[in-house]
Amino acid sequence: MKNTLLDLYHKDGTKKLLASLISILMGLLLGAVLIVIVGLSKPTIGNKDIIKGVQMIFAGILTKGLTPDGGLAWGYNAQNLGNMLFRATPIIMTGLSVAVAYKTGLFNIGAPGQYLMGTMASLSIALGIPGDSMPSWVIWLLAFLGGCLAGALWGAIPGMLKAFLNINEVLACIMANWIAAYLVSWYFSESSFRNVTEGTKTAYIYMTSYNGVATSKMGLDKLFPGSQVNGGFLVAVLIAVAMYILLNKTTLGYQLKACGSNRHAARYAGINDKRNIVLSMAIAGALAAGGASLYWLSGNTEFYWNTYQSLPGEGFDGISVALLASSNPIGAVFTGVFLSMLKVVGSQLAGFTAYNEYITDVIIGCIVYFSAFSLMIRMLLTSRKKKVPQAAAADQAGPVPAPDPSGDPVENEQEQEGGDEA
């Protein structure tokens, strides 16, 4: 049993794990003495609001409210867990966007841009075709494969841009995001799906349950009674598992990697590498505006279109899954619904406390820091590793015999000196 869990420790897998786990509670610690430092330095914060903060940080997501005495109330909170998941869904799709990208050598800053391509081909098909003249299961799917697609294909121009013009996919992918927070804003402010008919919400965009068009529950509303979760957050892990096997179980996954590894070295060996180098960016765009897609097609949620003024942030929090996950897609799930506790605590943090909600973004922007620093965690526990088996090989091997100082010099220099020539 021993041996087995050495095994299983000297993985680098398990290594990857054990560096992202140290840079989370690395995070929290540090967002705890944020939220020490913030409430004394705050005389409208006063020191239960400092102990609740600190409380709600490392277990906010089993809060249920306040007790008659101003303390915190523990206990399960299906609402709070179901928001969980709803929320987790399109950042885990974004952070499998980011992470395919950079198994191909590509950093795919390009999501948000993506995640808005696919924002307006899922609501104009759920919108666009009438609800009585198909299955609105039907509308649902077409809706989530043509957003897909849109990102898909919008995903593929800054690949084509790298493979074939060598121009850096960054550049090419923040011009992207800017070109369609304008496109996606002129198109919906020139369209019909306006929500007109309630004065204060004309800058938004009807719900998919307008036309009759919604994701399914697949009961999770029983598990989660109150919350927004749906049949997306399944869809979405189904999507990881598959990336997963992609990459790691298929012709397709191994040339990818093998680009992002040595983009010459894999041409030499007979892969072509501008090829895989788009498909990357299409697969990516592809998952990313899948996200926007299962987050809008929900039937509950309404899209503000005005988005030249800036750039929806699942598509930046996609980096932060990514990295947190060491771009391992079963890895993005879970840090994906990690990062969604700490904006569902966020928003209770507000309701119960004095504290900002944002304080949180705060927290997850340390913990990404600390995320930075997860390679030389990983080299630690590796050099760690490397120390006691040299030792233990140092024991077994006995002490090194001294050289005979009775034998006559010239005849050992003249024995090395043959050994050497053989």
Contents of the next structure:
Amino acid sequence: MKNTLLDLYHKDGTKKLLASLISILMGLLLGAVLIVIVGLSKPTIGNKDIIKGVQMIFAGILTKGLTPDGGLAWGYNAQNLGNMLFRATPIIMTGLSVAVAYKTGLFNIGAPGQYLMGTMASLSIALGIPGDSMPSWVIWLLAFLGGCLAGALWGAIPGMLKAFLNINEVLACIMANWIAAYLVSWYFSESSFRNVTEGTKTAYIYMTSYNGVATSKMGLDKLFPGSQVNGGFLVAVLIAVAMYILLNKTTLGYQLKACGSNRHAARYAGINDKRNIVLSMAIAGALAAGGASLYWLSGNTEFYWNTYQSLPGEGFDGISVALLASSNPIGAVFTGVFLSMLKVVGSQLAGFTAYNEYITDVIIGCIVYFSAFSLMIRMLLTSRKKKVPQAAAADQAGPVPAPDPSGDPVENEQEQEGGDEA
Amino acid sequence: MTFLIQETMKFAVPLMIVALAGVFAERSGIINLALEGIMIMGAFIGALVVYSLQELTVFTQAAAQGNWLTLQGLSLLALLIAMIGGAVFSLLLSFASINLKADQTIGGTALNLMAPALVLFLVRMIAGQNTLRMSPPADAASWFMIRKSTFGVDKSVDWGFFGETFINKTYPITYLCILVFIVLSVLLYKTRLGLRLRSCGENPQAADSLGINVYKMRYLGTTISGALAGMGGFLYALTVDGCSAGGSVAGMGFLALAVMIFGNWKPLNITLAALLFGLFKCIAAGYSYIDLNGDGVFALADLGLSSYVYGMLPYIVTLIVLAFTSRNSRAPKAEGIPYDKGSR
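What does the same protein look like in the form predicted together with its partner chain, given that the last one was the form predicted alone?
Below: every chain and molecule of the assembly, starting with the one above.
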């Protein structure tokens, strides 16, 4: 028994998980410290509010509201949990997008732009095809695939610039983001999809349910009554599994990863590196855009189209999701759920205390910052391990970029536990 | 024409100074992707200084007495504190990438995520809304801007093309930034210290073998970079953002990175690149007011294109320009690679 535990500890995947958990814990602690400092420096915030704020940071998902005397009521909150899964759906997809690109050596900071292009395509299809001309599920499918295609094309542009003209993909992606932001605003400002029937709303697009298109609930609304959750979450999980298989069990995945580790060596081995860079960015783009499709096709959210003012946060959250999951597609599901939990907690925090929801983004930023040290944390864990008399200890030490596939199930089970605790 | 030049300067100077910030970091071997985040931080800290001083009605008193030297001095103070704030914030990046040898792209991205969130959180706590105006009731721009009335000259007096363009309705801080740009460029390219710093971005092992402390040099490069980005951020908040700071500088930090690459990591080229991008930014922001020859015909507005097209323009131009220049661009050789004494 003791040996199996030790073996588990020595697995690279376990150490990655531990490093991620340490990053999460440090991020949460810093968030709590910030809450306390701001609370103490602002006379309008009492000690009670500070305590409430700290409690919410660590366990806000389990709050049910306020008790009559102003304290927090705790318990199972189906609406919160359902909304958590609903909001996790797009960021799991953008997380997969960043993760797949990262595995192939590219940093896809273009997820926000790809997300917007997916939004544009799938909303146009879902609202543009007359609802009575074909079954609504066909429209849904067309809109989803159309969104993915638009994202793939948009993602391929930086890919081509990188492959053929040697432009840094980070810069190309950032420029593409802003171009997309203006493009989408321009397109919708001229389109007939603007919500004009509800006079109080400016710059909003109709919900897709206006045309009878909405993602099936697949029974999830029974589990989480009163929330916005729908089958899109399950689709995202399936896609995550598919990406895991693509990357780890297929020739294409091997080629993509080979280009990522060393482009020149891959070309020497007969792999078409330019094609693979473009392909990898196209897949990444399709994933990010697919996240947008799943989010907007839910039918219960409306899109604010003046996007040129700020890029969608879902795209940037994808970076955090992927980094925290060490670019493991299955891990991205859990980190995506975890981050969206923080976001739900943030809106709770804004509702129940004097603080505002941006604290969650601060925490996420800190977590990403700490996860940049994950290599260091893993090395620390390894050097501590050397004191244990174990012959094979030394060869675990190196920074191995690809995770051991056999270590993954373990990693992910624990990840979920970690997420729930926090 | 006056309008065009003034507006172009408004965008070009922050771009220039932040691009130089990028040069300092990259020449010392650290990719500073966090320029955007540091700008946001600098803008916020500078705005906060002005805001807190105004809480004591320092500015309105000085303005009422017409004491414009005090006003400029105070704006200088705010700029200085914004620079210090930027430098301190950039230490997070230096620490991660120099001491802990973390991935610099991730470290920079983390800072870019953290800065707007932290700023928005604090701005909300302080002002109860999403932007921190430097002076809620008063016209803050009038505190920092030179006008004819500053010198007691009547508005109707014509100062000629030069005076109207470069003195009337300008911010002295802008010229200070240009001065800093020149001084630091000379420092980087004409002094021993600059040579040492650049050597750490090209071949840190060789530099180390000659007794240069690579870690120290890289800290120096990133810290100067942070200070300059903070400076650019405050300037942006002052001129472009209308004396307010929110959690965004609208991608200026990233545009500055593009300017840096387009300018091939050299100050003179960067100046030209910044002017080009500034021009396009200016067209995007004010295309409907641009009247080149003063005959009352607004040529760009008459084209009838959507404002979104002009908004896109700077970014499209960036991509096209990069497509043509990136083959010849020569980045510092060792940028992005953590320095490890043991490796060769």
